[in-house]
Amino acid sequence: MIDLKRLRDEPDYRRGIERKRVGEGLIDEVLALDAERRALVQEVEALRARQNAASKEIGKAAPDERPVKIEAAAALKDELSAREKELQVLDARLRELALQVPNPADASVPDGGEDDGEVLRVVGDTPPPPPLDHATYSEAMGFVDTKHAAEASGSRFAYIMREGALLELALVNYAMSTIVRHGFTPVVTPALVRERTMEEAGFFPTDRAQVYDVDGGELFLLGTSEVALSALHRAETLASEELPARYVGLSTCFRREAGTYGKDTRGIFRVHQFDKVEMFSFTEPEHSVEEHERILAIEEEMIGALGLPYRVTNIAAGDLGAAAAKKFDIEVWLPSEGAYREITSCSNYTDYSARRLGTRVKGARGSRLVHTLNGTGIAVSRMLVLLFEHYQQADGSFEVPDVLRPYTGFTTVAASSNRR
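Chain structure (the form predicted on its own), given for this chain on its own:
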């Protein structure tokens, strides 16, 4: 949630929000409600003080004066009660609108939308397309079965089969072991969370259309484990020596992919269910920029070790999610498309989620909201797509990347016309 005081007092803070292309009039409406609320709070406090004074006068009054004093105190009580109810309604409306206001984009983020990100660096040479694209190849090798998955569950689901399943587990184990080596605590998170948890993590209300709900909206399936990880320190005040607190979560993730009709319909690049390893950090505010670069470096280390050509992009303000003040995407070359495709991202949410979560740090500088950050370790289905193209051999066989071989137990998978 945004800082209303900063929104009132700091033009650059407002400008950072406007760069995200928020709904017309939303900021002004929030500010108007905030001003109305602050005025009503003053009125309520004044009425409360008058009521307290009137109660004291009753005890001091002569017997014949008490009925008048009691009547006056009762009138004040009724007036106060009415104003407090007005304040409750106003508080709810202000909160509803304030939750829709995104975190301001950082000054180092470029202006613009989806096509305006700043490419920071390009690593590796881009190979030509392989004999078969990822969808055709994975089905031919028996790694992926979308036909029977569609019969069982519908479109955008898949069975990961045979060596493909072992490759999936290898990717998870490789990512977890690498990230744990960098000082992150491993966590297997719940796959279902409350609505409150989604809201406090910064996903609701803006991303609600992407999330599956169950039990009539009592619980929601995770779209990423960062939601569950954010709640590990909900409503807690941490000591400065406890930070940074770093976690790496493993979860199966679920996304509706609303608004993506016709996009990536073949293969498993864009599916409703996938496994993902996710990094999450709680830091002191002055260290979040450094932590952001640290998470990005770990992502680059893993993708580089897998031998994949990639580029790093500083995402433009209009393409940032509601919670992110800044986001780096790593986009890997997909040969069959002749294009870079996003495979990991890492975001600095600054104090946006922490304000909702009530997560603070107490140290020499007093009690302050922490900053939270997250970054993809491995989004398995997308990584498999890339491996199917980059490690597909001319004879149709598949070669396992060196870093995954300790986890798979095999180095190659021979081509076969009858693998089913």
The other form holds:
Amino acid sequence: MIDLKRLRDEPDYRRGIERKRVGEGLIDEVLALDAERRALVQEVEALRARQNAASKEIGKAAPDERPVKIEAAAALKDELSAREKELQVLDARLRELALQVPNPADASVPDGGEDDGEVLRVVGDTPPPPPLDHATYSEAMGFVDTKHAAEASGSRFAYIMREGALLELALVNYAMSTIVRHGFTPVVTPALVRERTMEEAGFFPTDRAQVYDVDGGELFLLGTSEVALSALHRAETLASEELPARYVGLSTCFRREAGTYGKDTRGIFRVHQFDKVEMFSFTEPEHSVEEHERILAIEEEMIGALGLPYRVTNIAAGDLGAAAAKKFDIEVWLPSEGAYREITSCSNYTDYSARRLGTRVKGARGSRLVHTLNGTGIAVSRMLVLLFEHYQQADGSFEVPDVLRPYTGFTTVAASSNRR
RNA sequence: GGAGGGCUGACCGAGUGGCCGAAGGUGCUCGCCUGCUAAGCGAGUAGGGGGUGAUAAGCCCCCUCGAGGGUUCAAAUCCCUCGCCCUCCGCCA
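Could you present the same protein in the form predicted in complex with the RNA, rather than the form predicted on its own shown above?
Every component of the complex follows; first up is the chain already shown.
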């Protein structure tokens, strides 16, 4: 949720929103409703003040004076409740529209859309394509079985098997322990949350189409544990000493991938279900920028340690999600495609979801909304795709990246070992 | 799935229709006192929103006793729905 007060007072705030290409007129409509609402609030509150005073007097009055006073107060009640109903309607309308207004893009975010991100750096050399692409290779090695998964569950599902399964666990362990070492509290989160949690995390209503609902709409499957982690301090006022509060979550993630028909259909690059380790921080407002850099640095540390060539992009305003004021993506070179593909993403939500969550910090500067940030630790299936190409050897064997070896218990998988 | 109990301010805890935004205690802050110690005395101490004002201080108003609705001139107190916690029975990994 945006800050309506800043929207009406600060031209830069509004400009940040407009850079995200919001629908024509939405902002003006919100502002108009907001003005209307505030006027009505004043009226209603004045009426309430009169009624409160009248009621108090009745309490103090002698019993024989009461009937007359009660009658007078009853008249006020009717007037008040009529105005209150109007206010309720107005509130609902304003809220519905305001929820659709995105968090303003930060001043340091470039203009434009998908292709206008600013590449901040490119790290590592890009190798030529391997003999087999990730999809063919992982099936041939028996690491992935999408055929039976399609029968069991449909397209975009996979069985991760044998050394592939162990590699998955190794990645999870590696990411978890690395991030914990950076001071994040490890958490295995619920994978199902209620609608309110989705909304407060900043996902609903804008991203509803990407989310599976179950139990007749009572619960929703997470697309990322970020949603569950954000609720960890819901409706709480934290002491400033408690910040930054850093969590690293593990959960299975579920995504409908609506609107991606025909995109990334091979292998497990884009699937409906995958495991992901995710970082999440609550900070004081003035520290969120450095925390964003910190999260990015951890992501780079892990991708670097896995020996993958990558580049870092400052995502353009038009390509930011509703909640993000700024977002860094890391894309790793996928040799078979000869392209950089997104592997992590970290965002600074500033106070956007904190406002919905009611997460505040109280310190020397009074009580303020916190800032929240999130970033991918390791998204497992997509990382497996990259490993299947970068660690596929000329003879067809698979070599385990050094940093994962403590977690796998094996160092290589011979080309012939799992062939069926 | 069944039965019962509970949810009050940073914390504990009183409060069954008006004088309750809320006793008392703990904690915390400030001041005083005391040659010592988790001692004593006094004062203060919730949050959100709106108006005015200089996006100050101050002042005024509204809302909040798990959440949402209802009854009433008036609700922490009565009624309904929901959420969460606890206990017992059943079931279960």
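Take the two forms, find the largest set of C-alpha atoms that superpose within 1.5 Å, and that set is the rigid core. None of these values were measured; they are calculated from a predicted model. Residue numbers count along the first chain shown, from 1.
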Problem set entry | Displaced residue check between these two forms: residue 355, CA, 2 Å or over, core reference | no
Exercise. After a core superposition, would you say residue 31 shifts its C-alpha by at least 2 Å between these two forms?
Worked result: no
